[in-house]
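Presented as C-alpha cells, the chain that follows is alone, the form predicted on its own.
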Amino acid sequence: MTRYVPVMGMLALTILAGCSHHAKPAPALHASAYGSALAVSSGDKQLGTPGAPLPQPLVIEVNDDQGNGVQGALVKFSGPAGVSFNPAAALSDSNGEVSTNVTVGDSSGRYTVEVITTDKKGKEIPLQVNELAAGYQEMLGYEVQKKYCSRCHDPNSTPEQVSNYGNLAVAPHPFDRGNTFNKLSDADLASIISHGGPAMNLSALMPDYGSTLSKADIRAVIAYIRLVSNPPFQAPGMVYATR
C-alpha cells in the first residue's frame, strides 16, 4: 500500500497547484483624467425591495469645470452594511458616465450610498445618493398613492399618467416633502386623508377618501410617506444615532 503514497502526494500536489492558477485577482483600475464634479444622471431614490437589487442602474456622471463629460475619471462606490454594487469601482466612458448595479439592504428604509472621485491634486470629491428598500407595507402605499394620489402630489407627468399638478389653484405638497409632513403625526395623516382637508383646516381640493380606502390602505399610504420624506422623518419619542 504505501507505494501508492508518493503517487497520491504528488497529484494532491498537482491539483492544489492548477487551483491556484484560477484566483487571480482583479486588474486595478487606474484614472487616466479626473473631473472636478459628480451628478446623478439617473438611478436615484428608486424604490426597492429589501435584500434585491434596484430595478434600474445607478448612473453617475463625471464632469469638468465647464459642465463636460470627462472620460477614464475612476469612481468608487461604497454603502452602509449590507449594500452592494456591480462593480464598486469603474472607469468613467466617453459620455463622462459611470454605471453601477445597486442591491440595497435586507430591511426597509433609505440607504445613502456614498460615491467618490478624486480631482488633479487628489482631493476626494463625494457625491450621497439616497436609494430605497420598500417593505410590504411601504410597497402598498406606494401602489395606493399611485392610483389615486399621484397624479396630484405628483408634479412630474409620465407616459402612463399626465400631472394634474399645475392645473390645481392650491398645489398640493408631494409626499417626499419632508418639511411639510414631518410636522404632521400619523393621526393628522390619517385624518386627512380620511376626511379631506378641511378636517385639518387645509385646502377642500383635498377630497376625503375614507369611504374608498380601507384603514390598512390609509396606513400604508402614511408609511410610504414617512420613507421618501426628505429631510428623512423621525418618530417622535426614538433616539437616532449620528455618525
Given for the second form:
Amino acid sequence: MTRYVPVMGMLALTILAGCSHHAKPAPALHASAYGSALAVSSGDKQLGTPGAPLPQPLVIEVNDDQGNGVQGALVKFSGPAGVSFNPAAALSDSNGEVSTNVTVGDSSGRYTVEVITTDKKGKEIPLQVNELAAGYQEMLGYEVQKKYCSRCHDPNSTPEQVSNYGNLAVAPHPFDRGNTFNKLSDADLASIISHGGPAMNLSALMPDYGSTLSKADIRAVIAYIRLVSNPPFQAPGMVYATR
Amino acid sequence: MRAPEKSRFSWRALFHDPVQLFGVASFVLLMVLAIAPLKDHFSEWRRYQKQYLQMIRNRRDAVTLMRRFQPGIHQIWIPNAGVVDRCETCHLGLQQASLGDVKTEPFGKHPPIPHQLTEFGCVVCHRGQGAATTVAGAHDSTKAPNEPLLPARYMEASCGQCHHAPLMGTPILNQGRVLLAGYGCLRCHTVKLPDGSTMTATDDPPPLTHIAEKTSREWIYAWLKNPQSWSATATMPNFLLSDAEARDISAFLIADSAPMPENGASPAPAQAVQPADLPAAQVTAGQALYGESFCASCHAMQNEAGNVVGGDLAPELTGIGSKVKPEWLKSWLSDPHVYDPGTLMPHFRWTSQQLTSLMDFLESQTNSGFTANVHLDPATPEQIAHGRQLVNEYGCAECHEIRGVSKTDNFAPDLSRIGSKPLAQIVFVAGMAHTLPAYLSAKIQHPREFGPGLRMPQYTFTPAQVDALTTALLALTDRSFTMPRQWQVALPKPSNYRPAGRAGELMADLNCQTCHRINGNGGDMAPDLSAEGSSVQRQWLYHFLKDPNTIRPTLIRRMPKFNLSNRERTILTDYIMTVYQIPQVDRDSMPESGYPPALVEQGKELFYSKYDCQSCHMVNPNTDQGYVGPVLTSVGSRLNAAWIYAWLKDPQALRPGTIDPNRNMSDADARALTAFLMAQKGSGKEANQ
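Having looked at the form predicted on its own, could you now put up the form predicted together with the partner chain?
Up next: the whole complex, starting with the chain shown before.
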C-alpha cells in the first residue's frame, strides 16, 4: 500500500492544482493607480429582462480627492446569485471610467450590484448600484404607463414625445419618486388611478382611468411604480394581530 | 487471503436444509422489498419538502402555511394539453401569496401572470420535463434533451405559442415578429401558424426591372458588396459576395433591365448637373421643400451636425445624389408609380419649379467615395450568364422583381416549428453551447459559419434585436400546433381593403394607406380614417386637404401638402364624408351651432373645473398649456357635434386604444361640454392653422 502514497499524493496535487488554476481570473489585473471615490457615470437603474444583459453597459468613474478621473485603478464588480459581469474586474481608462456589461438574474426585481476599488492604503471603497429586471407584470406596467401616463409623469422631453410635465399647474410625481409613492398603499394607488386625483384629495389634473384601463393594467402600473421607486419600496408583508 | 474462505463456502451446504434455505430467501426478499420505500424516503423531493417546512417554521404566517402544506408528490394534470406537471412537489411556494419576499429557490412565489397555474401547468411556458421528480431530470432533461428549461430571457416566446397577435406585456416578442416580417426573413422562409395562416413579410423591396435607368453598375456593385456601408439602416443584408460575384451580378442586372414605360407625366431627360454647378438658392429652396413636404417622416438623411435624422419607412437619402441618375430622379419625383407601381411613396403634385429645386437639393447630397474605388470593365456575355446563375442561387428574386427570374417556393427551410427543432438534427459549431436558443442566436448572427455553401446573408442586428428574433423563433413550437384549439388567440384576419372608384384611384395615387389605416388596412403613422366621415365637418376636410396643418403641435411627423386640385379635393372629401362613417354616430342628430349661452358657460365650467381637460388640451392658447391631446381652439369648426358627444361618452368605442380616458360622463355633462367645444370656432386664420 505504502508505495502508492506518493503516486496518490501527486494525483491529488495535480487535481488541486487544476482546480485552483481554474478558479483564477484569466488575466491577472494589477492596479497602477488608486482612486479615492467611485461614482456612477451611466447605466444604473436600467430596466432589463430577467436573465438577459442590460441594454446599456454600466459605466463607473474612479476619482481622486479632487474629483478627477484616475487611470489604471482596479475596479471589481459583484452581485447576488445569478448576476454576471463582463468583465467582472477591469482597470479604469484614461477618463477614469470602467465599463461592464451586466446580466441580471432569472427572477424579476431589484438587483444591487457591489462595485469595489481600493485606495492607496488598501482600504476598500464600495459603491452600490441598483439595476432592475422587469417580469411580465412590471413589463406590462412599463408599457401601459409609457402609453397613458408618461406624457405627464415623465419630465424628460424628447422630439418624439414632448413632455407635458412642465405645463401642469400642479406638477405630477415622476414614478421613481419613492418618498411619495412608498407612503401610498397599493389600494391607494389603485384608487388614484381608477378615480383620479380627487379620490385622495390630490390634484384634479390627474384624470380617472378606471373605465379606460383594466384592473390588471392598473395592477401592472403599480407593480412598475414599486419596481422603479427610489428609495426602494418595502412591501409591508403580512400583518397579523398580536395578543 | 480471501480465496480459501471462498472455497470453504458451499452452495450445497446452504440449500441442504430447507429451513435454512427459506430463511435466506426470506431475508433476500425483505431486502429487495425494503429498497423501494428507502429509495422513496431518501428522494430529492422529500429533502426539498423538509427544507420548505424548516423555512416556513420561522415565518410569522407559519401556521397558515403549515396548514396549507401537504406532503407527497403534487401534480397538475391537464389531459387535453398533455400536461403532467409535478414541479410543485419541490416548488412549494408558487401559489402562496405571502411568500413574495422569498428569494431562495425553489420556494419563491410565482411572479404575477395573467394565467392560473392550475389551468395551464408549468411546462407549457417553461418547457422541461413535467413528470420528473428530480432536479436534473426536470430541468436539464438528461433523458429527453430536446426539451430543457427555457432560459428566462426568452420567456416571452412562451406567450407567443398561443398569442399570435401583439400583446402589450411582451415587447420583446412583438419586436422579434416585426423584425421577422420586416427584414425579409419571411421572403425565403415559410412560417405557418396553427390556424392555417402564413406569416407575411412587411418589407418593401424595390423591383429591379428598370434598374439601369435608376443607377449605375458601379453603384450596384458597391451596394452588393456591402449595403450597410452606404446606409447603416439599409434593410438589405450583406450576401458576402466575392468581387467576381458582385461584378457578374451587377452585369446581369444592368443587362436584364428594361427601359421604363412611356408616361405622359414623365418629363424629358434632364441635364446631368454637377453638384458644384447647382445654384445655392435653388438648393436652399429645395431643402425647405424637403422639410415642408415632411419627406423626413419616411426618409432619413444626415444633417449638418452629422446625425441621421428621419423615419425608417423608406430608404435613407444621405448621398442620394451619388446614387440615382438625374433623369430617373426627375421621373420618380414627378410620379413614382411609373418606375414602381407598387411603391409606398405618394405621388406629390409638385410644380415644375418645386421639382427643380427639390432635385437640386437632393443632387447636392453626394457621397462620391462610395463608388470611388470601383472600376469595372464592360461586361462579357459569360459574366452576364454567370450573373443570372448567381441571382438564381442567392434567391435575389425572393425579394426583388427581376425580369426572367421567378420566385421559388420554399427557397429556405420552413421555420413553422423551429422552436421545437430536435437538437439531434442541429449541427453545432465547435465551442458553442448545445442548446436551441444558443443555436438560433448564433445562426442569426453568423449564418455562414454553420457550414460551407450556405447562402443565408449576414445581417447587422444589435444584441437586443438578436434576442428579440430568437424569442420570436422560439415561439414557433410543436406544442403550439398540438395545444387545445380554444387556447389559441389568432391574429385578426388581415384586411386588404382598398377604396373604390375614382376616389380609390386617387387615394392609391397618393398612397394614403402608407400612413393612414382604413378599415383594417394601412400604416399606423397617421390617424385611422375608417370613421373620418362621422367625425369631421365637410368644409374643414375640404380645406385641410388643400392646406394640411397639424392639430397636434408637438408631432414631428405631419401630413404633407400634395398640391391637390379643387376637383381632386372634392372627390376625396365626398368619398370620405360618404363612405367612412360608423353607425354609432349620427352626424345630423346635433347642430353645429346655436347652443344656448348658458349651456356653453356650463360646459366651460365643466371643462376647467370638473374634468380639468386643460391638463391635456388647449382651448384658450393664452392660458391653457396642455399639449397631450389635440389643440381645441377651433374644434367647433373641425368636428361635428354628435361625434364630440359620442367621444366624450366613450372615446375607446370610437377609436379603440386612444389614450383619452373615459370619464364616465353623465348625458347632461357631455351635452354641456359639447356645446362649449362647438362654440370654439376659432378665427378664420386659426381654422387653417
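Residue numbers count along the first chain shown, from 1. If you superpose the two forms and keep the largest set of C-alpha atoms that fall within 1.5 Å, you have the rigid core. Just so it is clear, the model here is predicted, and its values are computed rather than measured.
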| item | value |
| --- | --- |
| Residue shift check between the two forms, rigid core fit, A169 Cα at least 2 Å | yes |
